[in-house]
Amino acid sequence: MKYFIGNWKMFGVPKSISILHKINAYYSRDKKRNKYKVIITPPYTLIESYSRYFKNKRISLGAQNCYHRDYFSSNTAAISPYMLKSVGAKYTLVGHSDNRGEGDTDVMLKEKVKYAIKNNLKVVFCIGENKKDKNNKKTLSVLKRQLTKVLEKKFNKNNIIVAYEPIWSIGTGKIPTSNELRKTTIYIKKILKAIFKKASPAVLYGGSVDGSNAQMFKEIKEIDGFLIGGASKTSKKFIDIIKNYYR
């Protein structure tokens, strides 16, 4: 099963649901629809209304983050995994580089993963190196640290997906070569196998994915799907990625 996950970031108002209508219409009639899953993570403000509408449709809804405590607390503007589950989210991103850059530590990320899984949310755990790490040939050691500091054998592997998003690639139009990406993905799966002591969870790629490079990724069999940023904000660009991937 491949995943096409759209991360809307700070984008969307109630009427933006028309984008999902078009994606869902394509998804519903696509003959290859059983080969992949579509998940969209809109901002918190839209999760409840969208998930209610798409309850019996093919698209799944997720959140872009969650707080590192559960149930209710006195933390202003915080939204717990329990609250997300109650409004219909089925997934949550954790560890996106935007949030790491705003202060998310490994300790906080571990709590987020723990409470998200406890509330039956599937976690899309984001990892990635910055430009300096890449230039200093530290990509693999950075990814290993990010994975081993947060993920544990006791977490339900079936509720975890890992998304490799090189920070230097997000929104820049630059992507790793297919050889680099294959090697990195194989390495990530090796670390995940060591953590969970069984087969690796799905590993996705994210960072400047669009309709023009979707075909290239198809050759890298190790990649289990994509975390898509900017191109998920229009139905045409998002659908083009799926179309071109399966062309």
Ligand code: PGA
The other form holds:
Amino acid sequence: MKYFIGNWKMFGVPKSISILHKINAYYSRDKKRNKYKVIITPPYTLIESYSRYFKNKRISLGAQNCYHRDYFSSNTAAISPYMLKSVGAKYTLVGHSDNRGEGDTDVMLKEKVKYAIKNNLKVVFCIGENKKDKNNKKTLSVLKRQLTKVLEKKFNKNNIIVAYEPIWSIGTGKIPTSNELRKTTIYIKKILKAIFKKASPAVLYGGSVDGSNAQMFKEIKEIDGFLIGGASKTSKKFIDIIKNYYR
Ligand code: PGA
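How about the form predicted in complex with the named molecule, since we already have the form predicted alone?
Up next: the whole complex, starting with the chain shown before.
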């Protein structure tokens, strides 16, 4: 099973649901549809109305983040995994580099993963090196640290999807070479197998994925799908990725 996850970031108002209608229409009639899953993570404000509409449809909804506490608390503006589940989210991103940049620590990320799973959300755990790490050839050690500081066997690999997103690639149009990406993905799966004591969770790639590079990723069988930012904000660009991937 491959995953195509659209991360809308700070984008979208109620009427943007028309984008999902078009994606859903394509997905519902695509002969390849059983090979992949489509998940969209709109901003918090849209999860309830969208998930109500898409309840019995093929697209699933998720959140872009969650707070590192369960249930209710006195933290202003915080949204817990329990609250997300109650409005129909099935997934949540955790550890996106935007949020790590805003102060999410490994300790907080571990709490987020724990409470998300407790509330029956599947976690899309994001990791990735920055430009400096890459230039200093620290990519693999950074990824290993990000994975081992947060993930544990008890979380159960079926609740986790890992998204590898090199920070230098996000929103820049730059992507790793296919050789580099294959090696990195294999390495991530090796670390994950060691953590989960046998099979690895799915590992996605994210960072400037679009219709024009989707086919190149197809060569890398180890990649289980994509986390798509900019190109998920129009139905055409998002559908083009799926089309070109399965061409
Ligand atoms: P991008 O973003 O596809 O716009 O590079 C990916 C992400 O940040 O998840």
